[in-house]
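So this first bit is one chain, no partners, the form predicted alone, shown in structure tokens.
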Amino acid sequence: MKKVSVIGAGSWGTALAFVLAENGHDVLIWGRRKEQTNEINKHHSNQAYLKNCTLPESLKATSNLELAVEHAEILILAVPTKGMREIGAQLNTLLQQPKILVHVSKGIEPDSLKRITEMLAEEIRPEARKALVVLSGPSHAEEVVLRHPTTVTVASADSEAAKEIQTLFMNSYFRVYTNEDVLGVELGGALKNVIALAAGITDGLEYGDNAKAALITRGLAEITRLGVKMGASPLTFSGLAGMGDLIVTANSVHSRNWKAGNMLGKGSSLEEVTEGMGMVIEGVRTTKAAHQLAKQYEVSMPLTEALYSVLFEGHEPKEAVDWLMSRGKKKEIDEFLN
């Protein structure tokens, strides 16, 4: 049994800290509201994010992010991209011993470009983090706690570290692999949310199967010619993390990014589907610093370009597909592959 403490009450990480109470470990779950840990304490749900669901008697609940930090041998990081930051110079403050770091969140940071290990390695002083650890992969939270077979897949540098967080998740309905490329692992986490908006355009359109088709094989080709220009494995983005997480999310309700595409789709502005979503959408974000990266690593992203202009620069989605129907010939292998 380890003592591990989730930080972040949100749908993902009250779904981890369920797989981690089920198997038999001492957890518990940091959530900044007291209402909220309040209620998982003493009526062990949480309606706000899962709703419908019980959860384990033994997971227990806090408001005291120093107390969450004390209680811990391992450090599961659900908070959203916006917030890791600020979590990270909080846990600095507060670790005492060195710990395993264990990110779920999916984005990257536009203008500084950094991945989420980058950021908690910048933010938390190496004396205070044993390892760091991303985990990725196909993965709704409302589908884990209904036990629906679910296989992610973790990856860090240390791969000690990697195999202990394996073993820890794993069980009857949560399948672990390890995987040694933390660049494409958290590049195909964060960059699907970018085609999964788009492909939630695509189906508020009504454009069909055809185009939605092609949009997440051209997407996947856009998220490897980039992963591979910045060093990341080729066979990383044909996984979990990559096609795997990708197919998921640009096809279930349960994914926001889909949601919140698809009310862009349908005439929504970009203020009203943030507003109404009520939950973070990483992909608007990403998207800035796909945008970005794009433009900086001189690899063509049109689909990418494309969602950039209807979110920040005031383009109906209905234009921009003409745009990307309307560019030149191409070879698809060639164009994949370079």
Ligand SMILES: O=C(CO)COP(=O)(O)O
Given for the second form:
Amino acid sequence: MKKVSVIGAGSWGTALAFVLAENGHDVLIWGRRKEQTNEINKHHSNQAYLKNCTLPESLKATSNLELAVEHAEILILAVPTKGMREIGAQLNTLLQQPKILVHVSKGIEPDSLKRITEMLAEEIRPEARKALVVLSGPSHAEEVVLRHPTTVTVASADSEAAKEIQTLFMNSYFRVYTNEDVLGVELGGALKNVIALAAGITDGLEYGDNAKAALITRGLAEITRLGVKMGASPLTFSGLAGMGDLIVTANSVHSRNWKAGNMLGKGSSLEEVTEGMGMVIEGVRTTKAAHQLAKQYEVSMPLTEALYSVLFEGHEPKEAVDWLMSRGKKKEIDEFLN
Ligand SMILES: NC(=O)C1=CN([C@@H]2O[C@H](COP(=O)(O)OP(=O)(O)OC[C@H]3O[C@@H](n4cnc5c(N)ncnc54)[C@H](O)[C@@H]3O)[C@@H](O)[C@H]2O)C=CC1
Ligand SMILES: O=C(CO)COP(=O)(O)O
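Now the other one: the form predicted in complex with this ligand, given that the block above is the form predicted alone.
Below is the entire complex, every chain and molecule, led by the chain shown above.
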């Protein structure tokens, strides 16, 4: 039995706290809002994020971050990418001794173009962290709390820490693999959201299954192209954090990124979509970051470019698809590798 705190009481933090509590660990979940942590403690539910889910009674919640940090030997960080630096800076002041820090979020910071482990390494002094670990893969919170079979991967520069986190989470419905490629796992998890948004748009335009298959396949090609140029293993992108997560996010009714794209394809504005969701849509900011990374690494990422033009340059979704389809002739495999 380990003492674990989950930082962030949204859908994913709550679902992972559910798994860890079911595995017999002593779990405390931290959320910003007292009404929400009271609801978890008194009613064993978190209705705003996970409807109709009864949480284990052993799972306790707090809105006091200091208490959550003191409680645990392992911290799971589950706040949106946008809030990760702020949380990192607070943890830096609160952490008295080194702990394993596992982040489970999927994004890249625009402008700095930093991945989450890089941001955390900048914000948290080395003496306060035993290891930085990322957990990623095809895993919608709504299905995890139904105990439906789910697989994820964990990666860390510290392979012993990765194995410890694998053991911490593994159970009959939550299967965890290890992967040594931290860069690839973080890029795969973040960049699939961009393609899932685009897939939502083609569904919103009612372009059907051929278009969706094209998006997933060519989307994976451009993610892999960038990732390999940045130094990741190409094999990671055909694994759980790459293809696996892209398939689930581009197809699932649970995906906020797919839903956002779907609404855009049906004619809503980006403002209407983000205001209406009530949950994080990581793909929007990550599209900005991916667009900048493509420029920096001189990698062709036409789907990212097309989505960027819709989100930030006022192009109509249909116009963006027409542009994609009318580009010059390409070789499929050369394009994939270079
Ligand atoms: N929902 C899911 O099924 C999965 C989500 N993820 C990733 O997990 C991360 C968190 O997503 P969700 O829990 O789904 O989001 P969510 O929108 O359901 O909840 C986010 C939570 O973080 C809090 N929050 C927002 N900004 C914050 C800040 N600056 N500081 C502290 N707390 C803040 C919100 O109040 C809310 O409680 C995202 O990067 C997402 O891509 C990964 C796998 C599955
Ligand atoms: O990453 C996820 C599933 O693996 C969740 O995706 P959404 O943020 O689009 O819901």
